[in-house]
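Just one chain is shown here, as structure tokens, and it is the form predicted on its own.
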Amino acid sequence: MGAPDLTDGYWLYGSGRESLYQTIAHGRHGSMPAHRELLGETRVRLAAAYVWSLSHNGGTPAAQAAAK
């Protein structure tokens, strides 16, 4: 099945920061494990913010850096 494209506008469970947090912290339907216990609260929020940034404000981090 492969990994989803995190830089496009299509998100199966929503592209909001809270939705991303829920996905990372609590997992999704047995296809993605929960990571809150492993990462902790702060790192889950940082990971969610990073994933969100991939499809907002210029796409990939490389594209964002090139735009500066």
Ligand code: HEM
Given for the second form:
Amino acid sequence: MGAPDLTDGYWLYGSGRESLYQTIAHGRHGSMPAHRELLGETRVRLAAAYVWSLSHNGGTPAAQAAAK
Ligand code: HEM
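Having seen the form predicted on its own, could you give me the form predicted in complex with protoporphyrin IX containing FE (HEM)?
What follows is the entire complex, opening with the chain shown before.
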């Protein structure tokens, strides 16, 4: 369906947490469906954190901050 690999280093919309949140919550280009109504705010944020962790070694932003 044209859905991209979320584990590589290539991003259509950027891999920042805010960009991931926007993609998952509100969708993109009409092809990536919006999930805000389906999942709710908390689960959208959890999904964004999970997707972020797939391409950032060391896990979640909180885990990386704790490791510094
Ligand atoms: C919770 C479930 C999902 C998550 C976490 C998710 C996550 C993402 C993310 C992060 C991107 C942007 C990737 C980038 O910037 O390179 C993306 C794009 C995309 N997703 Fe999803 N997605 C989900 C469900 C779905 C579903 C159900 C579909 C299709 C039925 C879908 C289809 C697409 C497509 C087609 C794109 C590319 C959009 C474009 O080319 O503009 N996704 N998804």
